[in-house]
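As a starting point, one isolated chain is supplied in structure tokens, in the form predicted alone.
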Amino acid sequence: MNSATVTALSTADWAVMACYFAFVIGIGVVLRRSVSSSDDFLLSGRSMPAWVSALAFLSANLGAQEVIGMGASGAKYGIATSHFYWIGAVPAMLFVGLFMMPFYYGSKARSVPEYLRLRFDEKTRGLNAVSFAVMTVFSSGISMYAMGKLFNLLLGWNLDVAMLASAGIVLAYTLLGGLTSAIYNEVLQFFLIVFGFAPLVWLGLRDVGGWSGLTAKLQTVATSQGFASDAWVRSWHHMGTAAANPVGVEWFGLVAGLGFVLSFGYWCTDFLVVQRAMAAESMTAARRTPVIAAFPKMLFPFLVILPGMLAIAMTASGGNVIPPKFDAAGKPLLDALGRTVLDFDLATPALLVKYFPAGMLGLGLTALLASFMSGMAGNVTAFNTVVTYDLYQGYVNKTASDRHYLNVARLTTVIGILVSIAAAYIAAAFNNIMDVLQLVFAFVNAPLFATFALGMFWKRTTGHGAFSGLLAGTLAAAVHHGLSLPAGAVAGVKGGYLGAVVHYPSELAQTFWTAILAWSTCFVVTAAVSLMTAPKPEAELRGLVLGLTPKPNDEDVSWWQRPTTLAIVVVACLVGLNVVFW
């Protein structure tokens, strides 16, 4: 495959997608008229079952950047990549559901930014509201940049119209439907991608000879870039340095950086998957949500991280199945170092049409598409929640109806979607979305973890300390990005725009450690800010920290239904996959 190929789609494969979409409008054309009120467009009015919010929950993180993402992240660094979901998503997925939720769900806040206004003060508040509303908008462009080189990739589309065509169809089920709308699709595209991936690993892991065939591919790959023969395969085993591993980090860059503050600060803080929590029933249901999306959170490695293996494999064996980067002028990209620069966002899609026929390639596409429009439209229903009830309600109007509101939503949402046209350029410079996906984390979500851990669980924090912190948190980020810069770049979006002075093996290392200062530089300054400053009195923490909150009851469902009994079947089969991969 190269920059010149377009797949021709059979007539089944766009009934296969056809299909999909009139069933996603249909859905937003149904709910439409549930859709009463500013409650009901932006927080489903909390009445979704356990099992449909804790699916909403993990489709919520399953955008395109996830999907094509961690298939990119999968060839260029190997089976090592598990660790964005063993140790960077499920630990902190039960942190939020077993001891986080109370919170959220017991203050009745709308959002992550007013729950921080009920626990600190306004200016916290309106800091956070700001910055969640920048990353989601960054998010929401990096989906939409990757459906469009998906179309302009397979359809042969120019790469502009591709993305503005794909932004008007999210944009027309979430006008219809609000939040309801979103989840409710989600649901769909979980299925979907269980039932477009399985069969592209199968068939992919059939034609390497299997798990045996493809280790010894990647052997070549590991050896061809001075790593050891076995780099690509194991999890755990080169983690001793930064140097004997593709990631570029050590284990307690990985550890500290992605299994602490970078997971804990996205799964715990971010309002895009803690909404769909908040849209549970009941507080028992909020809580098990999290819980029960990291079942199948753990065995997603198995149909988005293979076949990224897969194709570095092939294209390592001369199948050339991962294209290089182009330049303007039609020759390959190479990089600082002299390497051609592989587009390794391109590698699961790239398998998608060496492997699927006619009608199975309009499933596997529609999957796609139904990741980019999922992840889309849940950081869009996010946004339009946080910019309407943080900030427009919050600092502009605060006494108007609730008809109002509900159409400043409807407005939020079209703004949303033109300003993350804007953000799918800057995503262009990278060529891995997901790198750029932990960059905007490391920024925004690394330095909030570290100001909710000391919010919830030390009655002490203040409103002043909390602010000091998170300003001061991402400041640090910014200083570290700007000072530093990865292997194989020049100075510009990668970082070293204030001078290269320190430099990491990968992009990955580089953001990991971007993301352990933010944390600890917040949580110094919010602690020391904090002890010289009065907190609130503990009549207005009720239900807000713990220690004034009640615990929460699951009396009402049998025991092994509890979240705390699900939580240690988690954790048994958690451990068990990290010594099979060790």
Given for the second form:
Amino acid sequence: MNSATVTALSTADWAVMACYFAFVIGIGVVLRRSVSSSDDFLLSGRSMPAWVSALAFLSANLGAQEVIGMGASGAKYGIATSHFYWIGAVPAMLFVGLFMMPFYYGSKARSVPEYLRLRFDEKTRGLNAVSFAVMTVFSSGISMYAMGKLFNLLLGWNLDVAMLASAGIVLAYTLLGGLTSAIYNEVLQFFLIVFGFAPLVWLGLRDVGGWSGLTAKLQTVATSQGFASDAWVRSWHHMGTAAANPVGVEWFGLVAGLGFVLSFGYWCTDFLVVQRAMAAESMTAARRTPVIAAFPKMLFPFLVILPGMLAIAMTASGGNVIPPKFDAAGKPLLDALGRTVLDFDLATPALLVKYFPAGMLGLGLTALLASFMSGMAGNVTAFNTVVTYDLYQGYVNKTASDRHYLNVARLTTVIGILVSIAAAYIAAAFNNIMDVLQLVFAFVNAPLFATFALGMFWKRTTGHGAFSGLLAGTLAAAVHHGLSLPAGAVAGVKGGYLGAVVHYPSELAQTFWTAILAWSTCFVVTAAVSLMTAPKPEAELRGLVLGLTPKPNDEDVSWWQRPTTLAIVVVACLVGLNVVFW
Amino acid sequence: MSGAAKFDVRAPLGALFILLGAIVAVAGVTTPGAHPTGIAIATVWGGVMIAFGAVVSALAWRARGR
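What would the structure be for the form predicted together with its partner chain, rather than the form predicted alone?
To see the whole picture, the full complex is given below, headed by that same chain.
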């Protein structure tokens, strides 16, 4: 899809987009009156029902990159992409709800870095707060650039206008209504994404002859790349060796790297998502938040991965749905074997354009915009809380009035959006710099879960142990990455900058093993240093660590609504899905 | 209860879906050649969205009456 094939929108498409924008800003305007303290603005007054915080928990993570990226991965890897949900998200969501939320919510900490200060010490909080704040705004900027580029390519929109307008809308509703506004809009965005993509999957499946028709068409895709004919429709069967499946990872690297280290590191420690659960109205609601969110999360592969699988199946059958990538001169790119390189990021958008008539196309594109905006609002509302409470109140001005902190929070929201815009332009100008930044973020994130797991479940863990473990884990990630290289890559941002000693079959395999090593190093160093240093007195650890925290009592809801019951149902469904698509 | 908790998100959610559903359905009925798949997808899906919006609005209205 080059500039000659941009899609024109009808009046109905524009009307759908305009209505959506009017509603998101309207929600901010209505909620403006309910914001009278920094707690209201940054923590939503801890007043959210579980189902609202659960949908926000899910949507805050649903950036445009996820919707587009998972569609692209569906085309590249097939149903194995579902591992990012069924192994790489749902188990960690259940764990944070059942086992970690009592500490986060019960400690009355206002943020994840603040929990680290209460549990460990100031330096561990500072390290986490600074790295998180920088990562959130830069991630937001990278996502903004990706969204602008997509709409530029698809609809011919001016890149600057697309980025600035969407940033302006997010700024308007987060500045007006704070976290509550972001959460309420995330609920709207969740349903828009579902209603925007569900008919796409239905129409696509109907066109290819249902699941059996899709399976038959994907055989050509698999065999043309040297894999077994069912490699695109089976999630576990070919995971015995990395070479046998399109993901290029074997089962142990997948389970330990993605399913444990990366997944638990993100869902259990990232304030962006944990903040939504911490905004819930009670401890039970906070614990139910990630568990309820696990239900739709489990089904999302059918909404975001299937379009990519459908697009590649149709392309392989001569449908030319996924357009080629073009070089700077506007010519289609070719790989080493002379085959056309497809632009997988356009798999889902191209399918939208193919199937959706006037009005529906506006709905689908609004769903894409909504996914971007919910991700950006999630980043900005987490950024302003950490900067206001953990950095400004923690280190700059500890004793100001609440009104003062509310003003700082509003100012920080504007700064967060402005830095995101700057990051988007940096991404546009220097693609490599953003790759390097994302790599550094990965190094910082990989060891985090070891620190939290030890801190919450072993009272002997000390602040010195946690801090040195985090630094050692990050260093181990950087060293391993520098000594390893995925197949087909050259030394540089992809690794090997310290000498390529280890070779991996794919970039994902390298990422998973980097994470495993970082986590293990952090775990060992934290435990060792903790044993050599003095722990906090038990009186200071009440409510923060297992054994010194009262067991949560869920009797305020019926037995079938309790987190444990819901989690058992999720696990049963999860096992069923893995068996069906084994 | 905070001001935020008094504002039921189902109210704007229901209204938005009724409005968007109406736009999509009307586009399906009035746009020539709007059925590339052979079925009136915009009309059907617009109706589904209106029904969803109506159910959500009813839930919000019932909660307000309690």
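What we label the rigid core is the largest C-alpha set whose atoms superpose within 1.5 Å from one form to the other. Residue numbers count along the first chain shown, from 1. Fair warning: this is a prediction, and the values are worked out from it, not measured in the lab.
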Rigid core superposed, CA of A453 - does it shift 2 Å or more between the two forms? no
Following rigid core alignment, is the displacement of the G496 C-alpha between the two forms equal to or greater than 2 angstroms? yes
Answer yes if the CA of M283 moves 2 Å or more between the two forms after aligning the rigid core, and no otherwise. no
